[in-house]
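Here's a solo chain for you in structure tokens, the form predicted on its own.
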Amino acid sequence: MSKIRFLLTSLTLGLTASFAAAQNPTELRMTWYDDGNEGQVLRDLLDRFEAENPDISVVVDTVPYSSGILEALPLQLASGQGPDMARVTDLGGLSEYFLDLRPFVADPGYWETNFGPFLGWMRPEGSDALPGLMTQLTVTGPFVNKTLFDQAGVALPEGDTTWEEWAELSRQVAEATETFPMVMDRSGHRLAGPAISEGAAFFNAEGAPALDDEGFRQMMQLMTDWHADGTMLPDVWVGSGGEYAAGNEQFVNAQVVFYMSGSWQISQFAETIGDAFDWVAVPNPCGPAGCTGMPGGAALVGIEGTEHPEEVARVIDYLATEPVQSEFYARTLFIPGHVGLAESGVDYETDSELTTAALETFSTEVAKLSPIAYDLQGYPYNRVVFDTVRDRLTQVFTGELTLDDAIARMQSDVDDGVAEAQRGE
């Protein structure tokens, strides 16, 4: 009887503990931003996880990309007030705050095999950490409003097309349709691919950032000329208040012919534009050194300061599984940052020929990316480079600086910013 009473007591205590865990789960907070519908898809996946793991609850705090991710999150992390998990794009710059999931995940080998090419972007130098997974692999590149081309009677170019040729064609279409020729996201990252195509090296022989070369100057001069003559819509770079700004709203509203952004816009355009007009992703324009965009993407990472590292790892390890990854990419219309799915393919959930064609175009662009573009994306202080190029070039557009002065100050800003970041490590 004593043995039976002991077993019953143990069973009761176990059930009570399980009930208590279900009633009072560990709450994890995730800082997130959306480009398209990915937040909704994530929530569906997390609801499924929570049903299978009632001891964990995940609260997703969705914030604006610029103010929430680029500005507020780094300050929160530096002060030790960050969330348990976050979706980030400054992978190298914030790597010191990332949790190493390796001790907690079920199969580190699976992670190395399927996320290995991108782990180096988010690892501290010399580390073999598993900080997180890519929520999307992105490639920068342009979209055009083909309907405006058709209305203007201008044919889309075929084969390699230079930046200067695209600018001229866009001006012709804009004049005929009373729109603006071109817009580019106000981002040094977006501008880097065109600069590399023109011949910018971005690094010297010792691997340190070096901006002042002929190719870099050529692209900065083109951007300056295009803002001066009205080829580029001024609102985004000049009228943004000094921060990151995108040109997607103007493109969605059919106000511009040519929009330089990237693959993350596909899901949004499928929803916001639909079949209102024919929007087409086109290959990156060419320069003397190539026809490259920039790789990139967003990663979901654990934050080192979390009080619940094992629970964080359980959530991210679940989201990393191939079936979950496959569903996430199929529904979000993102290029997969998962090697296995990149090789086997994703059965995207779309009936739109425009969407399918855009995904195919950007997937093809991956193979054309310059090694310099990969090096720059993996550089831990690339945010210093991107931001000063963006801000100093804007001062040229507004007449505050000459291009020569701006490039000199870019280099000085980068040297000082990298030195300061290295002192803080």
The other form holds:
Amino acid sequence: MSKIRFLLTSLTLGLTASFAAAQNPTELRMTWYDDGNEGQVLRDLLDRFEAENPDISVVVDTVPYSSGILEALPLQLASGQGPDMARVTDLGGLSEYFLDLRPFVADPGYWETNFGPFLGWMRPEGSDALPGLMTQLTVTGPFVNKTLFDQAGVALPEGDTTWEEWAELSRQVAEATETFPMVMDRSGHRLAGPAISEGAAFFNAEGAPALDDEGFRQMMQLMTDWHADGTMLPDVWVGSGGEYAAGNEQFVNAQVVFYMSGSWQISQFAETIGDAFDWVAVPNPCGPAGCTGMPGGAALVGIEGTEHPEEVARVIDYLATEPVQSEFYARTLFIPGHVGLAESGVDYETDSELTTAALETFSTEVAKLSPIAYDLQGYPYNRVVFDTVRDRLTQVFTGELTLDDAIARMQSDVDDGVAEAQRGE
Amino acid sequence: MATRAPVSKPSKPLSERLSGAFTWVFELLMNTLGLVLEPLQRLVGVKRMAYFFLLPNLLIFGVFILFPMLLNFYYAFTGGTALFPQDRPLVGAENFATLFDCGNFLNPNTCTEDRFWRGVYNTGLFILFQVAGTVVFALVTALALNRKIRFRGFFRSVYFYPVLLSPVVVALVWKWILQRDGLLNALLVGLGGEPVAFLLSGSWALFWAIVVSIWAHMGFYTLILLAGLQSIPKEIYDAGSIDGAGTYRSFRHLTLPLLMPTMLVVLVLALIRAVQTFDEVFVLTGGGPGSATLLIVQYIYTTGFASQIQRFGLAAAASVVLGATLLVLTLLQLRLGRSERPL
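Form predicted on its own done, so how does the form predicted in complex with the partner chain look?
Every component of the complex follows; first up is the chain already shown.
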């Protein structure tokens, strides 16, 4: 009797296992990071995709931005152990690992029309590949705490305002309200827009990175002076060692008047600040060469080493469709990296006037971006430039280097790094 | 007359049955091994069999330690950014030349790889004060805990407790204490003082990195020294006391010399640990402000892994230099230890 029961149980288990194996969908892994609520929105969209496509299942691995996306992912990709898809910001630097979706997507023309301006950032040189889609277009720019301005009785400036004027106004407000005047994310990317506004060219006539010009030096000098006289909160640049650091915490806690960051903070501010105080996105301050921020953003790309390129393309092609894109941007409060939506406008899901105004300000800033800013963003080794500017400039603040020495070090760091990357190619 | 129910044979207790099963499995395993090992022993002799027993451990050591070390050594002579060794061009001693290209070794600003030399000097300072501080505080604590004091068990646990914490937790806790609006500054302001930028000044940051590291690791060395103190026979102190030795002379002429072998072990372990320090300082200060607390291991990590252009060759060369320095220091210490005159 027990033998019969054993045989029947084994048979049932065997059949169940074979049936389950036959029904198992293809599992795709996506490495992702969050600035705000986009991971949650993405999951909702993927759930809908999976319901319509039961043969594919997408596992989203959410990792920290710095250690997961900037440090671990490049190593995984180089060793051939990467995910099937990933959300990345080092678009040019990692482009050799991206899957070309062109042979798999339903309508490459739709992709060229709607993602064309950004595809160049993520394509290897000379390629016409379709590596992925932007999950947000970002623009750097400042936020100010308007409530502190009101409390200090200082009017917000109108029209073009220089960096020096903003610094002076912020100092007045900070003095009256016992706060800190300014803070900037500890990032060379954030500093690049102001430097270009001051006249930095970033590239020489041959198109190679060149950091020693008057405009660049002027912005570095301003940052040095502001750290020396207490205009800039030191905690972020001086107190964060050799890594990227954001100043959003200090702004959210109303400790600073002026915060230089970018459009990706909007959804977070809408959530964390709410109506605790009036926060306003203001146009990028000006210098002699313009009033520009830096473009940027994150892209969702397929990874070339995937064993399921067709399935990866199906997922990304679904996420690229206009209705899905429209919902994604409406719920995440990001500036769309989709030309059609940028032209027709996104109906953002927010009742907050502050949020809507901030989105409008940053959308307007897109049109004012300098061509140098686009070139720098498209340069495949731009992170080398951004990182050395960030770290060497901090050494000036702490007295380890003079500004002259720091600029010479920045240039040699970039030259050595690029030469090393090109060795053996 | 009631009939007695037949008495069933009592079954063996569970522990006895488990023990029997274990013995059976053990014998089966040994007999199977015997099938292989007995002919092998006849072939190579009893004395050489030890090598076969060491083989599994040697294999693990070889695969996970020796092979990566050799690979690292090879990487130190290669360039480029490719990950796999076969894709990396050989560059000879170029990486070492870059590291040692200095106008003046005492001034990092004159070196091509100034961060490497800043890391070297910071690590040197860190080792000097952290190791000395750790050994001194551990010794004092062990001496105190070796006395018959009240709540001795409690205090022994308290001093050992930080050792159980993850370095990241240790660093985060101290960061909350030391940051501009942290607990220590709140206390200073509460007492009417001015807040101090503990983590925004280079010298303060290095000072606190050393203090935090001593606090986190001292308990482990205290425990080793305590064991050393307890192994000193009481009769020696009795004899010293008869000869008129007071507390200080007993400590100077009895405790210290007898504790010296244990101290040497503590010193070597503390030194190796200090050179390897990375996580707690990285979380506490990130190597900053500027590069004031950048240690050599963080330099290696940043150069090899955290930059967009990952210079594995340069990072590997720096770790070869670090490993060689550590080896020389350890051998020197052992040599000095051996030359200590026995009591």
